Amino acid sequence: MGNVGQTDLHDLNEPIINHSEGQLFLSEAFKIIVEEVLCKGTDVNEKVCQWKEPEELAALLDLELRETGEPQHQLLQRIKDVAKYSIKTSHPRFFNQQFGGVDYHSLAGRFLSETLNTNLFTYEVAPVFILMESEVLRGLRLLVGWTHGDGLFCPGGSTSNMYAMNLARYQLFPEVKSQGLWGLPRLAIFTSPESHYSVKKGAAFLGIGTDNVILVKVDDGGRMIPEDLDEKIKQAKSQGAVPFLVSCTSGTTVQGAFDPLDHIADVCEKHKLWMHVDAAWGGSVLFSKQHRHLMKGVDRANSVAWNPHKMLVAGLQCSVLLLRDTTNLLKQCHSANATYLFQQDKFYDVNLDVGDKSVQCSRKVDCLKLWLMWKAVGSSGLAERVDKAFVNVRYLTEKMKKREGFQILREPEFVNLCFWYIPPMNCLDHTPVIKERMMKQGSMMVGYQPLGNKVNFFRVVVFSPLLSTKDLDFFLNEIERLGNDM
């Protein structure tokens, strides 16, 4: 037993981590990351993806975790394999989702925040980032049109939307925090059928119920119709429900539509409802003098969700909830007053301990990547990115109109372009086949989906600052090539 104690004591006197070995490994790992992801992964001559079937990929990666560790050279090969077989979202021909591209200043911020590995809940553990988050939120609120307010960074736009629901409900029925749902009436949320699916998910998660998410009609462009919203609110009231929130969308996921915020605000003020704007996708137009009119009336909203990791290319994840509220509603709604974190007799201003505003305890530092990028290029540089994206979609639209086989779903309002491609042989619903071919060949990536009774069409998003007209021409040519034998 004595020998065991001596061994334990010896172990306590030595660090388990070898810093020199670890830093050498990290240096070699960074070389691989730069080469495989940032060089090859942005090169148009390289593939967007190296497609493998799931069973083959699992075998190639050797995913099994074992009792003993592996040598450094084998771990470096693991890193290379992960990079090789992952989708290159920074590739100029990744048109698949509303994230992509790369900003090197933001990436530096991501590396730095991961390395510092701090938790954004108290000033004592995150002094730099408590102040930084406050300043970034202030800058974003000013773009919305609010000189005062509140907000926080959230783990994605879906979470931001759920926060808005919870705050709106708490403001109307503050007793829900302590008493739960048992004493509440049937609540009703209003949104459009083209809103993000997180509205229904949030209603389910918060106990409101998906049946109580009432869908408001949209026009031919996919924009919510305020007159129908007014009628639906009146109808819900007549049926004994209590309307409490309208969730508008600025930049719908599929068509990129912008709801008419000013007119919706009139309806919300009339019925005294919380107005939330899901601008996860479209919020970045607020940087652009040329295009910010798409969100006219946003300053009348109560809350706004905005994802700079989308159009601004800040990198995942970078999502904010912005509030017009100045009554500290976030903290009132979510605080649990944990005495081991939020002591009230600290030696600094305890209002800097913002963690009790969040439903999370552990919260990543998501402000640094945006702050560093904003510092690097300024508001004018971010506006330039937005404006260039609109130029790209106009270019692609005009090119598409001049080619046989391409049919645009509707004139794009934003930087989503939805279209059908009809191959020479008029194959029925060939879209999934073209998608499969491009994935397996790795030439590019673009998403597709149906909409209502419309058959599958492609949705291309063209916002990456890495895009050139050559990439857009390639896109059209490649769609034709992949479907020319159908």
Second form
2 protein chains.
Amino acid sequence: MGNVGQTDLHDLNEPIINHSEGQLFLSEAFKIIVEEVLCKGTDVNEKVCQWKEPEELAALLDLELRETGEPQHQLLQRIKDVAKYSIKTSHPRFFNQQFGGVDYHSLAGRFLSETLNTNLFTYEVAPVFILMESEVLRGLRLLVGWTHGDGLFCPGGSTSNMYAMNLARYQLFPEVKSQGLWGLPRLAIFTSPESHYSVKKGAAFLGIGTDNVILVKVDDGGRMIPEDLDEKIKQAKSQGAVPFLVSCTSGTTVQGAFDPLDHIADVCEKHKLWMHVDAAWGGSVLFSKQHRHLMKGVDRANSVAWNPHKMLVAGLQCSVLLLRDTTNLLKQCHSANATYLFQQDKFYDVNLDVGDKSVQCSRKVDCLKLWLMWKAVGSSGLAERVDKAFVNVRYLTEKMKKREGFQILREPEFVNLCFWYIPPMNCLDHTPVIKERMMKQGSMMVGYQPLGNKVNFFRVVVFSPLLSTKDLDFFLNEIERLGNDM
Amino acid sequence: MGNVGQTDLHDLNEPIINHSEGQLFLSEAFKIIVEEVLCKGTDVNEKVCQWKEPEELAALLDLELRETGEPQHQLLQRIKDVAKYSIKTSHPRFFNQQFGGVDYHSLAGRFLSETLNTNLFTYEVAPVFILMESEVLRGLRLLVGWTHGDGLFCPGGSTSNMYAMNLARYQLFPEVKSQGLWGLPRLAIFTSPESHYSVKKGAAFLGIGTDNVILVKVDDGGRMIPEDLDEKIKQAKSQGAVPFLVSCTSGTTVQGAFDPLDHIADVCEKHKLWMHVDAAWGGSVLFSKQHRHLMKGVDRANSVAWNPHKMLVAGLQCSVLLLRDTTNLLKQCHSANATYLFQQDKFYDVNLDVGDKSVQCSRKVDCLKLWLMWKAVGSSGLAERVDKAFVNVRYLTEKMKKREGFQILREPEFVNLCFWYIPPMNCLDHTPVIKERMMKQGSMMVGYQPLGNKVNFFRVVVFSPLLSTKDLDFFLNEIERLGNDM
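Structure of the form predicted in complex with a further copy of the same chain, please, following the form predicted on its own?
Every chain and every other molecule in the complex is listed next, the one we just looked at coming first.
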């Protein structure tokens, strides 16, 4: 660790960092980022990924952290290398995940958030963002149908879902906060087998246990069956459990199914259960007059999780938990009243200090990117993106139906399209083989998975505002090309 | 929501976003960010904050989100306004929190992470960052003293602390994952009253309850007393609880105290308890040959939480959980084996897909900024920053002792310096009044709080590599100036 050399270089009474050198470096880095990630990285003549085996990539990147620093030109080369070997998630042919694409207004907001580098716990240290977060949450809540309520930006949908569980549990048994689960009856959560895995992960983390997540049957389209929910609730009660939360899904991960919220709300009201809607993926349909019917009844829920970093292309991480509650449940449930942050003798309204509503202490500013993007294109512009995604997936579906070898699982309800491609020279479970070829050639990226008794199929998600029909035609041709010599 | 006008403008077959327009906007935004945040925002002739009452600020910012979008020049003005009214956390006179300052290499890494916009769950979608995260964790673990182990970047220290609790609980009672806490005896956590509030928040969130967080006495310096820990553990056992975790602190939030890890490790070994070290604030001393003795014994811990976004100026959010475990406990405890992400029939080593180690699904890339900064200045450069912070706080302490009106709580062990300022015209609890004047004039920022039976005092944290002794002299003069006409 001998740092004698370096220490001797600096007078410890003076700043160690030089602003003009630093700003010069940042400007050079910015140019590289624009060129490598935003220009080349979105160019259809360039690859989506440069596949390298892990050992080879590790050697290329020279990741090791050493005792002494490196010169600026070498660091700039490192930025180039990181960009070169990273996946181009903004590339029009990145269909692999429920995030991707780029929005330049959001990106500018993200650069500004990073540079301002503050923390969303007090008005004192984040005056602009405390007010802004509140306004963005209000805007999103209005789309849900709530003129009042509460909410928080969270570091992802899994966290939002866990918050909902914790709030539902606390509302029913406030003593859980101090006493834990020991004095409580066994609690039960209800969700569909096609819901996101974070429901089970959250139940385990919160001490509820995955066995107490009861799976409700789905129909052919992957939508929760409300009658079975009612049945399962009764069954759980008869076995001595206390049902407290139903986690519905708007836009399931694989099939893009929307649970019938209105009917589920009836069941929740009947049994007095907290209704949570995991709309991490599907929530953005609320912007579209044409498609918001998919979430009819969402205003009857108690909480909604929604990730604008997915369909709205706001950039990772951008996830909100929205609440209908107006009784300050979030703060009561999570507060610790730390006197070093949340002093009550401040000279401004301490209700603005939202930090104690969160389980986190440091909380990154995730609202600015969404706010700036929303300001830039308006609600109408965001609605247009949603509508366009539906148009695109419809186009792709119709084309697939007309092509040999493509077989869709079912008509898409959302912008997930699940299909098999069966090459002319049919072999068993060719999906992973096509995927491997795709990655190694780097021409595009799309995910696959099995589901229930269905063998591996591709799931293409079509939502990026950067897409044109040319990209969709390419997608079909490329699947054929990759599969056809099997 | 009528978006007819806007939709008509675009052919839905074509991309909605124009890259060259977008890149032009981003370049303009970049210039504003550099000018307003990095130049003016670090200039000692400019204010640290532009205090506005919430209502006035809301009106100035025009936060409302509307149906239609805005022209580019107006959006650029909005970026200026956001910058103008935000706190300048990189300003040398921002002493308010345990984050602040700016490192340009880290910032370049953050811009790159934001632009690459990927997700740390699979090698497929984040090849560079999967390898990089692993290497950064290895580097940090080596400083702890572990040649092997595990770990993860988390969205903050509170999350890292909760992970440690969940792992400790799972190791002792693996059935908790499926069955929840009901079949288990009452569990107990031990920590000091000066530990971070996230220990209690975490216990509540995980279903353990705040009453089961048992507070161990501290000495005059705020350090946990190992003998009292031993006593409290025995007491808890005798009352039927099962102690399972001790959460020690390296660098307490208010006083900056370091719990005596080596002695606590003896007690943990004796009782076979999981030893967690919350080194979110203090962990960075491990870089310094001169000061790492403060954490002597940390290698005997089971887990360490450490936030490089604090003292190392890596930028929010940058927090790690480090583990001594080599049995893949993290994955066993948290995995859900989702087939849409973690297929086992992939063409590469699926052990690289670390996403199932996390309770999160989407997980932001937080390693690149630290990696690039570390590459830039080396371990020796980071050590120098730590050493400089100690030199600065020593300077400030000595000066304070010589000035009338300043009274320190005690000799600082770390870079937190707690003090009262008693103006010549003494009045009761003037700290909040000085603070209000400071904020409204915007000349600098420093936090205050009470502690135990001690009335409100200032806590200045001195760690930014941008500081010079001039800034420290200014600090003393400014406290006097703000207080002297009371």
